[in-house]
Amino acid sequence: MTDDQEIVPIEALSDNTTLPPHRSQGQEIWLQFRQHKGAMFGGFILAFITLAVLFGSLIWQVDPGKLDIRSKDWRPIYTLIWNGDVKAGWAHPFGTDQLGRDGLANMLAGGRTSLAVGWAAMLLSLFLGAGIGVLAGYFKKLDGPLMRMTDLFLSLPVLPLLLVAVTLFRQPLRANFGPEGGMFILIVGVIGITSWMHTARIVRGDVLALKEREFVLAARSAGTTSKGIITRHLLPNVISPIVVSATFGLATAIITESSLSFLGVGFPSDFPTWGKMLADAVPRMQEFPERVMLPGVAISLTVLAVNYLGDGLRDALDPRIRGR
């Protein structure tokens, strides 16, 4: 090339388009999160209620237990305002029941006991569930004791056991626990014991896949011990399908202990659940539909968002359905 000839720059090399910064991980599965609006309607919803029932009291300070004779039978503040009367109301914006015990505060406490029973049981069957299912993936003898096992777990009825158990154990539970505690550690370990085998499966059928992967086979020819490869490369990889299974375990939790308490086998009778609510609304609830009405909604739209953030954290979190 001569010095008088002029230098024509390549089209494709001048090119000064910027490419979009890289994305972690993490920031995709938030951003895929986010597009699912029933995954932000539901994690709204949940924060909120959760919130309302760790924080509510603080702000609404009525003791749920307290008795008032005098002010039984107020219905909600909405039913006073269509009636014209919104004066009475204000006292007890979610009206009081037969007893004249306030329906908000025992909203609340209902919440917080139903809600600790439904986390705290999920918790006991994710970690039953979770290391079932990684010692019978990757143990081949361990595989079929435990799947038998799991197996036998999902024949069993629930309910009637749930039922069998709570009879069996209440007394005892009580008398070392007293009532409270010791119904809320039954009824956790019954619940937790009775809904680990599909988290079980889940797990086991992605290790099974996941052993033979090149990375597993690299660490195990390396001499890295079993416990090594489960704790480093196993669990690790199947963290996505076990929040998942977590989402739709506390729903179910809250649905069981729910049925526990309405079915009277569950709480003190003075101690408030929204099952329990439900049980105590029963026999008056044409003349008293609200009082059915605010604890059934109350677990309905719990469940709705626990299921709601589970669709979104299981499109997030599986990498073959992010972006559809």
Second form
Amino acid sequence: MTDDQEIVPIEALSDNTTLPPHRSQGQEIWLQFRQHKGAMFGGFILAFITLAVLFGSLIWQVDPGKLDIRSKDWRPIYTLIWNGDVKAGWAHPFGTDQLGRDGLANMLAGGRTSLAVGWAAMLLSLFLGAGIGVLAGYFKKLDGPLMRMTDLFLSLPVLPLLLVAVTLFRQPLRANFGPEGGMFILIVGVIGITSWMHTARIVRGDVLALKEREFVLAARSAGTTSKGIITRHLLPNVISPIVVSATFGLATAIITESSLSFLGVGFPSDFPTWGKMLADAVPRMQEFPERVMLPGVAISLTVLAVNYLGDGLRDALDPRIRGR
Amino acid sequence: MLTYTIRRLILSIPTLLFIALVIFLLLQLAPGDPMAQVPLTVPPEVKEKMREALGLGAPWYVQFWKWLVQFFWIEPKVFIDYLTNSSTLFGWLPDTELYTKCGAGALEDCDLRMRSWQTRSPVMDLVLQRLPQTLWVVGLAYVVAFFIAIPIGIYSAYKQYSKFDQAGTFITMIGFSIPPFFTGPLLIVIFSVYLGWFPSIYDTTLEVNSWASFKKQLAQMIMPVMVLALQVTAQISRFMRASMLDNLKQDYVRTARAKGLSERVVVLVHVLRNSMIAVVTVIALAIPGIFGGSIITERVFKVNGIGDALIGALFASDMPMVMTLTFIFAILIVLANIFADVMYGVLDPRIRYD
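Please show me the structure of the same protein in the form predicted together with the partner chain, now that we have looked at it in the form predicted on its own.
Next comes the full complex, this chain leading.
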């Protein structure tokens, strides 16, 4: 019987070296991602900032709005290194502002708002962009009108329109959802509505190419409905450009929210965000440069981390670059 | 090329009309009464007349039509009159009397102009006073950014993964991430407070007529321009590097080298021209962001450009001014897009022949 015998391939066809162990796609992406030092660093910083603003208030239990006029204008703790007689101490490690509100508590609360607006606006614009991109790419009839609309939105003056919309619709939304909730909905809404265009263009291009591939034809000949093809076959394949544009969307949303706060049309004045802390500190920045520096560095560091993360993700998710 | 440009210009008219409609409807939908600021002592019948004079009772399409007529018919007439009457460039032309003023002794059909609710002077006069400052700052920022970014992009792509490339990538990443409302105050603290090199406030009354005043103008322009240029530089050099890298791997580069062209010609003529197409894309995509950045820069350095005017008008709920300024921003963006499209045509012959 020959069944027991092991089949010996001819020499030319046998493997000389042992094959590398099989890796799943997730492992491949992770391996490539780990090689990008900037992206690892960015991911780490972003995780740290997110955790700090989420759970920092559990550790540093000072009310950010509490006025303590006796201990106003404290300097941050590090000024003690070169100047022993300034008002500073561990009671307020980041100092206090002109009304005696604690700097660290404000930074944490402000960061929570800025990041929440950033994430929510990013998710909204991603949802709109991916939806419009898939519809325009998949249905030929919708392609013309939807892309024309995208081009129109791309030539809108975004920041002026945001300013106009926020100032005009502030009152009714505040009346309906409260001062903070109304502003949150308004700012997230307007940023989301004016920043979906790049995602839509990228997704449409990818869907146009994918639609002609054999697996979509196979799915269609097996009787899959358009909805099934889109959700089961197309969307999983365009997930990587969506993820990459999501990171850049997050960065833009954070900067836009801070710009609005800086220009004085953002959240109400007792509700800290990084942009507003910076704007409030600008008139006295000669005496207290740290009040500009701390929120400014926080915004820049977050955005820098997100941008590096996006760069690394783009490299890791692109199979042409992977493994080089 | 000319027909292509003209076609693009004509095609932009529906876009502009649509944007005007969006802005107009946004202002219409917005709650809030423009007459809210009128004192309570004004009798209701007078208020009603004021309302009529502002055209507030009319349906929105009538108001929109009137605004369009103002912007595209009456204001150009005023502008042409100004050009032929008092400007130095076209003053030699015979005077045109297209615009008939309203007022005492005026004829039956006179042209009313759209007025700002804040200052009572015609909106377009205010816009024309303020537009040059914005255009100077934004335009110079682009020029500066271009001359810094292109060499950086070329060199870091040519020496990929070198020390220079890595430093360049890091610096552009930072430039990309730091918002203008942070760099602005930072530069003011460093260069006007500690070093005292440049003034922190832009003096718009300065007239450039001598060498000393020119130097002053230069000193006050540097900081606003640099804040904006930092953003643009970062974007352009990133795109430039990526596109140079793509092109350097192409077959035509090998051909050019094989036929004995010097490295200088290969990189600076062949590859550069093809890579510039990507940079044109950045110009088109980054323009809305730059005008947004210019609003913040004007606010920080107190340049009295149209961005600063927009914020002032918004806080004063001066609707004609807000409407016109937002639309002017839209026109500038659309014009920049057309410029980018024409540049595509110049750089890439395939687009021209379509």
